[in-house]
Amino acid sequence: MSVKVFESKEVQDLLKAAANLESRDGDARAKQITHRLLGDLFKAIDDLDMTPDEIWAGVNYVNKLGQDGEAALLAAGLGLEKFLDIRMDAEDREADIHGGTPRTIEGPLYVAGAAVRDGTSRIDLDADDDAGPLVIRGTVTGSDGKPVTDAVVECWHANSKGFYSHFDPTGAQSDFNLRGAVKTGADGQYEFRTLMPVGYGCPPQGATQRLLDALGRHGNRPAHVHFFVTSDKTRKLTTQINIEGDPLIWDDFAYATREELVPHVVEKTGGAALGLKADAYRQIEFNIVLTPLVQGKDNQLVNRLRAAITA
């Protein structure tokens, strides 16, 4: 269809009415955003000559996405979360904030409420015959290089089947298996005793993979471990590390890999003395550098819906 109607008065009036722009009622910011996004959609329909069948297929897809509870997963897979990181990186450069451990995406699988231990926490609560022991340790410092006392380091990752506790479709894991939190002491050190994770793939019948299939893309992530790190005197850090050697490190469907976040994996012995499942284990040293508050405020706090349970 060669006819274009987006610029017509009828369509522009429709957009204003749909967003209720000319009324004092409602939230001004919500109306501004709705008007812009709806306008962009209408223009795309015009420019790409989308058919009614395609539009209603899209509406049905949104319904399926909600039913599957995969909106946050799709946000990662389409690069929306990565885009937000790119914007925050640019804001830091503009504010002359440099250094610090790089941020990367949170993902959709955090669960609040893990018990906070002092310094060290063993988080492999459930047996997993297919995963060897892993120790992740390091020191939390500020940008001045001094250890940060009372920083809370939270950690979560998948098991050997690629499932996260609380979201595991098999129901096989305890609520906080492979999830934990530790508070640093005066030395700034933290340690998690856990199991080696693997990567995961999007649910094969889910809405996210359905769209990725249409785009000719896979929906897999490399093995990785997530972190939140907070303290009263620094900005919150949201980051994750990839497990060295994973073939998907540079082909992550969620675009979360950063070169500085692929620490070395070292073979160690002496795990029995640490209470690990085997004497031979692997260790990752991941030192974390936090950046100062901005005019006394943490501008890295992101309000989003997250699961929460009581440990």
Given for the second form:
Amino acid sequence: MSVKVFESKEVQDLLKAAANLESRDGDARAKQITHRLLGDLFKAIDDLDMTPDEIWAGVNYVNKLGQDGEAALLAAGLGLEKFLDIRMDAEDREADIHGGTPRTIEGPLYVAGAAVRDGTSRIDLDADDDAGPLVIRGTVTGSDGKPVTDAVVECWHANSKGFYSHFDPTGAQSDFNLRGAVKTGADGQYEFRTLMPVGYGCPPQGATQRLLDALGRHGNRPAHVHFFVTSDKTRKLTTQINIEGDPLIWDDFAYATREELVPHVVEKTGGAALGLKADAYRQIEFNIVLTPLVQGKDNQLVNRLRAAITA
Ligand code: MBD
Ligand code: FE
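Could you please show the structure of the form predicted together with ligand MBD, as a counterpart to the form predicted alone just displayed?
Now the full complex is given, and it begins with the chain already shown.
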């Protein structure tokens, strides 16, 4: 049985009524988007002959997704967040903006409020026996190649279990462990002294992993470090680096990997003098190029709900 009712007047009227399209009340944009998305869903139900059982399974799935607090995690896993990057990249090409460090997705695990240090910050607040020391350093420049003074470089990453502070299901980490912020001086340089992260995996019992299981997909990311880089004189950069050699670099469930964002990892000694927990350590040099404001403002600043802790 495959009925087609989508084009009928009854269904088209129902859609308009549900979105309150013919009233002057409500928010015009909310109504436009609701009408379109609901219509696309109705059409898909018709086209694929989705059964009531399938629809109610989906409705209940949305409930579980909210209960688990995983809507933003699913957005990453389904490539929705990557799609927004693809669109912003295309907007940049259209506006002839080139040459900056590539953006990649923010993900759902940022926490605002880390203390801002000058030039260097040690961010491994908690002991982690399974993680070796890591220094991440580089220079922030504008597209003119000149160092950017007073840029704020924020970074956040997982521990050796793949868990992020504030979102750690074991409750083991203190606020702001492996999260930091550094302000550059006239040389544009920043440095984080930290520990080597391990890749993230979706909560095994959560709604996101449940859908990924149904799709025959895994829910893992390669080891990575997130960055926000902000400055008055440039646009904000949201990006990440992957840890070279991780087997999942080209198999990230959130599609964040970009060729330019896999810097070399170099073995170094002399960590003791830097106050690291071992003399042998690894170093990543990640230089960052910011793009100019567009007519005096950041035309691609993304507002979304973010966790914040105030000291
Ligand atoms: C992460 O650490 C992450 O960066 C993304 C995008 C999704 C889930 C966990
Ligand atoms: Fe992450």
